[in-house]
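In the form predicted on its own, a lone chain appears below as structure tokens.
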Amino acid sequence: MIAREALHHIVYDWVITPGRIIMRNKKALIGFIITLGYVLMAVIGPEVTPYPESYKYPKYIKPTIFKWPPSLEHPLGTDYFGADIWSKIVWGSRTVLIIAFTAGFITTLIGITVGMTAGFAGGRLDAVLMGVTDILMTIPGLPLLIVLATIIRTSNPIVIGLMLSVNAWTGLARSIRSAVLALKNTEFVEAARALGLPTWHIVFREIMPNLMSFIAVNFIFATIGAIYGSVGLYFLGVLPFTEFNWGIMLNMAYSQAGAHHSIETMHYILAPIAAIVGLQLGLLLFSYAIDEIFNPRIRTEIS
């Protein structure tokens, strides 16, 4: 019986529950569906596309074809080699959704825990911590990824993801603290300390689900912020080429086919460019719902 309520309440909060709330909220809804789409594009898109080779530089080449503009059997039309351009796009999904969405989850849980513990235990331990943060958040984020791709010269998404929260966090730690340093002197929390509970307890029961909407918006930002920070290095050309990625596709119609110069080539770099821009307002617009989703006393209708 106690199982079968728990397995009620997890469904109901986080199945039917944010479900009627994405539903009634139409930019929530339009953006979920975006992500989702997404999704199942970095999924099955390249098990299922058309022309699996057109990512793999220089074995497949067509100069028959190269440089062909939009049609029905090249929706974007074909590049400099000859190769599908939304085939490479879909390609391109799969690394950049592992890279952006592994940097979001590992920024949230370093500012999560680093801003719980130095404002929950305060003292020496609150200065050590907030000194550091502060240290990097003086640190600009562009050189230093530069720095760090050009000394680790990885091509695995896990690690690129990790290598773009190095300084990601640190806002987040600093809001986190103050929220908690507002949070940990309230009735609720001090009728936990004096009911004895223990200290995992006020934390995640009890400080942890009144900033809940805070940190899922922010794990939103911060994956969107990776999404610019991938495609950036892999433009720039400071990560090796080998797993493919939407940057290398601007990259390589900047370098070697000038895409920038001419009009007939402009889909090259418009194509990449688009996807990018998709992504980040599918998750932008699914942000708008995250507030109701993790917040019950804020849901009410949008119209």
Contents of the next structure:
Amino acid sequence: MIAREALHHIVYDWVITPGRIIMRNKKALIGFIITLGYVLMAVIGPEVTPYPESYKYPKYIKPTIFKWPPSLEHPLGTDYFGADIWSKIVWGSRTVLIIAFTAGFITTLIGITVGMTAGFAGGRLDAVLMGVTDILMTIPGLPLLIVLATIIRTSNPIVIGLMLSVNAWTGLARSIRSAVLALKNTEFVEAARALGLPTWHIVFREIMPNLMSFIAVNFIFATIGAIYGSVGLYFLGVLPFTEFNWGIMLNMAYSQAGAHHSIETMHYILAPIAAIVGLQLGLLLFSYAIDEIFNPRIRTEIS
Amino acid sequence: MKWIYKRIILALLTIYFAMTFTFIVIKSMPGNPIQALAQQFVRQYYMNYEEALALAMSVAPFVPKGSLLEQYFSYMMKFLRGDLGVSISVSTGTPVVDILADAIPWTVLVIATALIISFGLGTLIGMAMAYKHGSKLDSILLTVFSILRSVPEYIVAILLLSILGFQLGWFPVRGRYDYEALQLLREGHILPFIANVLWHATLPILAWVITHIGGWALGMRGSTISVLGEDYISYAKARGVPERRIITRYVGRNAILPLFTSFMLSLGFMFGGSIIIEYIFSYQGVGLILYQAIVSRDWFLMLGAFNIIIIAVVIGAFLADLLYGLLDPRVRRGGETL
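For comparison with the form predicted on its own, please write out the form predicted in complex with the partner chain.
Now the full complex is given, and it begins with the chain already shown.
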């Protein structure tokens, strides 16, 4: 009986209320659908789409979806290597998303840990942690990533994701610390202290819920930032080209095929651009919903 | 005044540690400048690797020697005296200081112009949006700016280059200026040269402005809306302070304060981001120099470029703190800084 009730609560808290909030906000709904579409593309896409083999078709076939009658033979055309562009987009989505979500998750995790510790501990530990944060903040991010990429030389999406978090967490850590310092002196935290509740209780039960919406939105921003960084690194050609990635397509279209200066090959560079912009946009719109889902005031209004 | 000394010491420490960290990271890169140079010779002159290596050693006798610790101390000591070493890849033997001094003004020209335009326009539009918030125009702009903000600037740069540069041919597609313009400058025609330079800088500036204006507008919109709800605004209105004065002195000034710190930090971020923008437009600024230095393992040039950016960022943050104190009388110096 209790188990059923708990299950009911979980379903209500994590499915029904967020669902209602998303349905209520048109922008968030669009964002959610786009993001879900990309996730599905990454998860099942490569299983149902043929492997993008090179030299299989003629070069630069025009997108057939814009022809009359439209056809799905090469919906986005073929590229410089005579490979189907749509297959490359689908196969690339998996690595792009793994990199982005790994980096988003690790960045947020480090940001919370450092920010919370600094805010709570205060004193010397706070000074040291914020000093380290400031130092990493001053080193130019993208150039540092390029150097790290040549040191690590990996095409494993998870390792790339970890690499991208190296100094992405600094801004979040600083804001979390400020928020903790502000919350530390609120009445409910002082009351919890006076009651002699353990620190973990204060951190996870009193302070975290107040920061959840902020943290969730920053997770999305970290993900968006990781897409910016990883695609940029692939575009510059500093990561090994062994996996499929939209950044590699951008690089090839730009540097090998000169796709940006001839109308004939324009579709080759527009495909990865559309894929990247669409994903960034979907995540950004989705972040509006996330903000509301974790906002206790809006939650109570809904349920 | 005690606050300022503390802040200066903190800034110097940050620079020192950031430089040290960068030194360690760069020294752990695989390969060295001689190998990179040798490989370049192999590609260029079809030599075999041993010959190329010998040639590389003879033309570039500047490779740092000694243990890592010795190299570190010697680099730091020389850096203090303004000696940043010599380049190995970009015309071998040129002092790094000269290369950077040639490149920095161009990068600053692009990013400072872009930052001023996007900040100025963005805050103005953001304020207007806040006054009209809830209106149709506001919601359209909100969507447009959200979209623009989520697009990486290198994507916009590629699109601008291909459409306005290659397809329509309205703007030059590479470089800082045309050779003919330089000839004109030598003959004493300054204005045509400046026009040519600005014409070349337009697309890179535009790429930054398009992707950054949204962030400033949305930030200013939020900040203005919260200021508009303050009691002192209602009070000023009740006292009959002229509307124009309220908008500029009361609302504008207070709303812009929170954006000020990010303005200074943006400069540093844009210095780093200019690596891709300058690569796309083949624009010989710090970013492109840094990219070439990394690819050819040109240690001194890399360190020099990194360290210049680090120092610029720290000074920017320092100035932001100073000015913030001057602009906002509420800031308590020496107190708890959030």
